[in-house]
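The chain below stands alone and is given as structure tokens, in the form predicted on its own.
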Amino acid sequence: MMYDYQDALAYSGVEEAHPGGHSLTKKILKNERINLGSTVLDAGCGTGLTSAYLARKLKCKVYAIDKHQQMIKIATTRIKKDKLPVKIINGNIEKLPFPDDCFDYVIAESSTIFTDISKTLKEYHRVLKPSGVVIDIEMISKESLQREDKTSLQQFYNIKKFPSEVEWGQAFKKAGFKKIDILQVNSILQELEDYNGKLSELNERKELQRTDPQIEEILFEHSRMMMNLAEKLGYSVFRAVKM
């Protein structure tokens, strides 16, 4: 079987491959107004960290949304296990199966980058209620990031665009979305030395779960061209609002 990075990330159970992490999540959620009456989508929910914490602690009702069959058999594990009113669907971001203006929130986590950005951004607009809210955190290319870097990122991550936040912020508003702001913004560099450890904390605990060299060479890969390009790669937290 031939893994890409998504593969990579599922089959070694990375529960925060996004910029900033969990905490970065919890922090910003934090700020919205988010509770009992609130339906939340946490779209490309991965292992249902997201999913378990908004459930959990915010009490709100949760749908989350994966295409990846590894990333929902974890996900589908952990509600069942903390026994949290989680609605877990096997669906593509791209095109979700809901109906319009049905969510207050919409929450992706480094997800959207995966996909056709503006088919995606389209589909949160749509199921968003009238002010609904979508929050994405998600990598940006600085302009010091050359033509050839680009492309191998987007080859070894097999993505289709690398959106400078300027670009990210164009491709909200094409979307629909109004009222866009950067609730957040740093550098690759930055974040590098506290994923590292996370990492390796993580591969000490999978280690006898992993016996595919593929899975974890991809991992090095990885964190090789984040090393590499540390300080032409960032990432912004957007919130954009349905108006």
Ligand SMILES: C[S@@+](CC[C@H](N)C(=O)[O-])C[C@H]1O[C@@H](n2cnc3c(N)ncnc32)[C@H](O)[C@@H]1O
Given for the second form:
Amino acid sequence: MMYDYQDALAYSGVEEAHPGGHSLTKKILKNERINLGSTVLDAGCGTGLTSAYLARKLKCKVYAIDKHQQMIKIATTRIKKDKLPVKIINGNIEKLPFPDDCFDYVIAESSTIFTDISKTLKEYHRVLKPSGVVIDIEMISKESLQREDKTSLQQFYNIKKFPSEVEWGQAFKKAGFKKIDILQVNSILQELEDYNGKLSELNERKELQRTDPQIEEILFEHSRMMMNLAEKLGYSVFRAVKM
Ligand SMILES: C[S@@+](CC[C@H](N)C(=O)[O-])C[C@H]1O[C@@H](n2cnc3c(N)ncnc32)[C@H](O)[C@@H]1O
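Follow the form predicted on its own with the form predicted in complex with this ligand, if you could.
First the chain shown before, then all remaining chains and molecules of the complex.
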């Protein structure tokens, strides 16, 4: 079987697979009005860490969706073990299986970039209630990123676009969002130091599940690319409101 980056993430069991990690998620969510009465969609939920946090700490109703079978398996195990009220769905965020106007929040953590961005943002907009909010943590390309580097990244991630912060903003606008704020911008360089620290911690505790040398190779290639391009990449936290 030929694995891609998404498979490598899923089969290695890396949690918090988004820039900023779980600590950034908690910091952002603390400033939002999410409570018992809120309905939240975790779009591209991965291993379900954020979904579990939302249900356990903020007591809201959570729907978690991902298209990767292995991610769904890990998320389901987590949610069942903790007996949390999270509905997990194996599905595509480009075509959300929900009616219009049903969520107070959509949280997307480094998942939108792996999809047809304009389709997915329109879907977030459609399923949000009026005044609903999307929070999306995404990688951005900086001006210094050369065309050939962008092409390599797109090929590695198997994505069509690697937008700049401005292009992300335009995409939210085009999807119908009216108030678009950027809550935080960071460099990937800082991110890398934190991530490498976490990986070696997991390695020491032998908690990384490595199933295939091909997966090791993909994760190694990813780290190598990030090191080389760290100064030309960043990530932003977008907060957009459906009016
Ligand atoms: C980088 S991981 C982030 C996972 C999780 N949000 C986190 O922060 O740990 C990207 C996730 O998006 C999911 N994904 C990618 N494209 C998707 C799509 N079209 N529909 C649903 N999920 C998708 C992948 O399966 C993967 O779990």
